[in-house]
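Okay, so here's just one chain, in structure tokens, the form predicted alone.
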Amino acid sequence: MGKIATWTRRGFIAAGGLVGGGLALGIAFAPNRLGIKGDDKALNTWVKITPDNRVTVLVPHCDMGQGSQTGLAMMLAEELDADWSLVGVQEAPALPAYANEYLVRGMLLGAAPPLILGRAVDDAVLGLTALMGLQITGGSASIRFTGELGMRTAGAAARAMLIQAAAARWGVSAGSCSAAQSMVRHAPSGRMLTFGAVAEDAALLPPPAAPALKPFAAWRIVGTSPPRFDVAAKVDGSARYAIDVVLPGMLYAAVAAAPVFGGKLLSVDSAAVEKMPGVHSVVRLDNAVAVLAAGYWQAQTALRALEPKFDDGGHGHVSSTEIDTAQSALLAKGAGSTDVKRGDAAAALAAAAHVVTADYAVPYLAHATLEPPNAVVHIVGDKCEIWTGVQDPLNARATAARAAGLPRENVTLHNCMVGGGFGRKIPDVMDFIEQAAKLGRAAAPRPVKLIWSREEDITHDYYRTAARARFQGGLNAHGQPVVWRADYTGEAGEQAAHLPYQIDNQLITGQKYANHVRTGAWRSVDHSQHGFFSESFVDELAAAAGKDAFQFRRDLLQAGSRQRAVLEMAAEKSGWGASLQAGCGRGIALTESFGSIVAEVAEVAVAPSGAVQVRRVTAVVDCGDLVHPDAATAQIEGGIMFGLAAALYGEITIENGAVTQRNFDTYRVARMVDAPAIAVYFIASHAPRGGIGEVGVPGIAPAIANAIHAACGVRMRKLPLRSVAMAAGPAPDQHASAL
């Protein structure tokens, strides 16, 4: 038998009445949640089966290129026993009935991944009722929470109802019937009916309270790699992004906000600009100025001709140097809030035969999504339509309603494909939606399309926060680690700072640091910082102990553990221990994030000039059972490249309170020439499903940094790693005796 799924308190309901008849199965929301009076119900329909035997899966997650919509449909179709060739997918609309409780439930009560919602959630109310308005895509949560907790159960329930409906029509027991390939069969009589033929009857039945989920051995769709639903349209150009939307009579908007976060618009002389060809108007916002024109080039050209005056909000003195100094001083106080306390770290340090200390630092990072922030808004009377691409359509709808001064129910939001998100388009960082709605009000009744320039995008992001960490590690006389002491800048309680290694005495503390620079979630959230911090320092301990970096880690992992299996396979598949030419080295890192375990080995070459080239990356992943292996491989590869770009080049610096980088000439991302050979391997552990979209990021920076040390003996403790100051010639290969 497979697992038995039980409904949450909302319960599933069935409803007929579709156009052309059929079955719609979804989740009934509590009426008071939706503001619905009486006995009215709202239906969150996740699966529709129509008389033509077509199955449509409605997915409450956006498409950012990760392929999760296909994966979620596969999970539902697997439990439904559908014919995959008859299955389609549709993104759920931005309506309260489609808020995703299962994602929130999994985030809070499941594997306890990092909370990515941030300020979008009222700190005083962390219960489900405050969170149900979310329709978010992020935190590598789509497959492991919505899929595992919701889609599979919906498919299993629909299958049971269809079998029951067919059995009733034939006058036989449901137990004598089975489902396969979108057909219900009664083997004793040889009779068959399509799902579509009994869908209307099934819609009249009560859903099962505890539908049985299929065991792993019975899967035939999950675990395969059918063509993704989104790929063909991206190849032939028919995929629709918000930046592609054009409406009749549409104006274009270009915007420039105060250079210093917290600054306000003081004045702007728009008289000359408003006479420029194609210019419709200049709109003054609280902290920005915008130009509306007949074309985007006209709007941007006019905007550059303006000379707005902004104040600096009192932050004009802030610089990256000042921020770094302040964080260092904070760590020097040593008074952080306790995150992890195990044993007696102070006593163990005092008794250690050898103590190793090190400080690490990482800079602010931009999201730099391929598609810059943009939205089309059309306001006519008291109605508003908006086209955009965000990671939470429901919250974007609410943001637009507030900015436009309209009731939420008067706003219709069309979420298009998202040309990159990485955390830039989640709740409470949707400033471009707010701007677009205000500009839509100014342009009404004509529609307006706001497009941020790349310069605006780079200089007005919600950045991955800059952070520092200070470590002390103690080794005994045998070179075994007996104590781990870490203090970092950030909210205490960040799971990313926790260790997978067995060290008896641990003290990990966090110290909150904040300034005027806007920060937000960035792909892999705080794991990107702590992966670099912790795995770099583990290497330093191994070096101080005179031990191989792989073997040192292996000895600290429990025999038979998933972590040890992942690490060992990474060493094996990467050829750890094989000789390398002078100036080359391998580095290894083991990270856990979003329910998955990943080991990465980077092979780098360091030129005499100090230039770093990453030649090869080997990754081994244990994320439980795979849904779509090809998509999972692509996500790990993409995460590695995303993290590699940040590790080698990524850096946002602050001068006079403002960001100094403005475009890809000064904020470099990885190019094709930078791409190493990447090999990805998966371990099918049958453990609870972990995430995929973000878990390739945390391990690559420490793997590269550790490889640099192996190649030339220089320890890199600060990102980015774009160049190594060669203090000496290349060190000998440190891995010759491994394995």
Given for the second form:
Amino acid sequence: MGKIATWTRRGFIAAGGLVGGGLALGIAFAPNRLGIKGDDKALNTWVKITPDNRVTVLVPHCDMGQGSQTGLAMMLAEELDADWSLVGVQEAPALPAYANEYLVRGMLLGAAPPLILGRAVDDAVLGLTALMGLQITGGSASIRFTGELGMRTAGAAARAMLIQAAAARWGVSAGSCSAAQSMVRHAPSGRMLTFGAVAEDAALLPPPAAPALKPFAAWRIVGTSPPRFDVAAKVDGSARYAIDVVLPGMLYAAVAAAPVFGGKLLSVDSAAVEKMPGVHSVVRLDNAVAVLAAGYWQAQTALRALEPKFDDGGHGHVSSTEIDTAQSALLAKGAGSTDVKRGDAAAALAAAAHVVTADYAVPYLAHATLEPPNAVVHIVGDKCEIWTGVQDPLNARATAARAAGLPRENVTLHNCMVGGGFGRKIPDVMDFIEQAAKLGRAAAPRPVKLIWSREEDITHDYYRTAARARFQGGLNAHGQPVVWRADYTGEAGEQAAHLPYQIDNQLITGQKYANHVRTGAWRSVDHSQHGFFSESFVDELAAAAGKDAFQFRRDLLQAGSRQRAVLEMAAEKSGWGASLQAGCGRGIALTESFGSIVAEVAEVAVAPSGAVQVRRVTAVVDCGDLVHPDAATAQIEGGIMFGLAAALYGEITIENGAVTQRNFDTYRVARMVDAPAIAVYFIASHAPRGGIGEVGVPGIAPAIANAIHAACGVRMRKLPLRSVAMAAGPAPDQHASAL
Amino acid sequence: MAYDLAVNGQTHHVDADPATPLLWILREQLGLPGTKFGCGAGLCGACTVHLDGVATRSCQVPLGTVGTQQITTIEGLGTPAARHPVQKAWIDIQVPQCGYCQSGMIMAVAALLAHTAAPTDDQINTEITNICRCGTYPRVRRAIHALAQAGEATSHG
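Now the other one: the form predicted in complex with the partner chain, given that the block above is the form predicted alone.
Every chain and every other molecule in the complex is listed next, the one we just looked at coming first.
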């Protein structure tokens, strides 16, 4: 029978036996009880220890290559005192009903009938999972929340139970036993038992309510960099993404949605296309048309032969120029809703010895995950199975159920490896799942695989918003900043707009701007624009004060602060101040996001033609204690490349209400030739763990823009930076620091 | 139209429209999904395979033009039991992140190293034009240089 313990007010630990012997232990808790927004979120963690002494960790997060599945298993194994070579990982099926069924039938009981385990575990732990409306991988949260709260506690609880079981077998006190390398040891007698040997006994014990966690000094797995679990399959073509799923009798679908968001399908003449080879049918959706065919190329070819007529939802007049004008007009109206207010900004500006003003702008950006949106849907009767790769399988399942007109519990979702997320595959932006479910209905009882073309992806994303900001800064007679005034387009309260610097008078306001263009979260969310805005303007203040960009920032940070330590190390590691060739410059930026502090120094060369080449980037990161330093390094490298691509090239524009860019020829991203030498350093501060997946992004655009200014005196205030010549017009003026 | 394709050392009989891109023949008819669809326009390189040893974007190769060329896909480059040196280096340096581009990236690098054992950074930049949205480029470069060094050590040893 299963046992359960209340573990703090926010969660439960439950344990039970496995068929064939062994221990299964689970943690369930609801972040809403921790004050995290959203009332239907919960996370859970499971581990099983089988008689063969193997440890399997069930991770409730998808792996997009960020390494958090490996990292989370390491956190659990650390507290468990497991032998790492015996640890494996499985992604949890993140569906309330499916999770219940899977956990009870599949994981705990093999093929045996359910509920042998006992109602207590089912109701209390698995019942809690039924509260889950969301199970998301995003917000750089996996390690910080699931790891800190779930994995470590689960590992520690299992360890305590295994020790207690071994002690009982030997008739000694648990206190005289210890665990290491998946063995329990009784030092006085020299006796040892494997975890697997006592797992079945341990399953009969009540779980501890408050298992003790290891101190930092005792860690031996966390902080090392074993090979990630997901890598090997990614080098030989055996890794399986949703796009690779094949079912018997499967049809392939290509889709074209209304080019203007909000537009509807008016008409389409499909008679000729329906006769094309391999074509199964033409399906009309409310705002799109799709072709189902025997192969994807046939579907895509037939789709291109269609001439669907869409309306523009009344948005056909919208252009990027109009958006730019509207956003500028908003800022010209003056202050929006107050975000930060400190001191008296107006009085301080009036009294300042020197006032600096500047406007900045960033464009819409697409995610352009290399695996285009896709899903396989199979509807038979009132049951639906779906294969896809998303950052939130539960939301995807709910979306599919709604679109297919089925109750959620009739929908089974298999989450596959995710070929790039970056925010495109999170809740409420799952239009491709909705389409796939509707096409699944049309194809039923045959399965159908919907694959978006790259053109469909670039023109139907949920974009990082276009935004503008207007700054006023005041210096006193000593060149010290005394006031910081910022107005931005965007919902007030974007924490990303807040400053790490000590400036007495601050007024930061936001003005909401919205139109028909779909926007969504893009790796690092608001930080992606605010990092550029704020860290560019700090640089302008430093220039106006005639001070070194690093020293100016340093003087505004509290002595002994983590921020100052990060900034100083970045200056040291980048060789800040050392001379460079003519036409080259260094720029620095300090950003704080998702609980981590990052300083980046970019070294750029600006050619006489105006072409910008980023040669070297030095990043220093304080994200608290590292779990897997190599995976963390890779995430910072990747974040820098993602931000660099956007800084230099990324731009989505709107004409006649629709997106202009179509594929990688017009929506340019970074390639090998753009990749600078990147050096990443970490400061192990033992501060609470911060995120890692997104935090490398915000600082790179301002670091590059600041470096361009250092290299040639031109201040770039609009992204993408592309080329200095295009932005600056005539020959760069060495003293063109724009005040 | 019926064709005999030489893929990974075996002959496969396929019957399809000669205009069908090789990519979709490999993925949908021959059960070789390691070669990926990324852009359909020869821009991203996710679909890179070898045709007679030359790195080629299979989304731009109509079936009717393949003829007797030897096709090698990621599945034929090496196996878990006998990995190609590039695949080994990719594991050693933990290059992949999401992994979706890596089949194409590995095929492109394997072809580059086959004709240029120790490429310079400029040669790498010119020859490896595959897109990786996760930004694994620094590690790809590191892995290529590591392979070049190991190759040199072998030839001198």
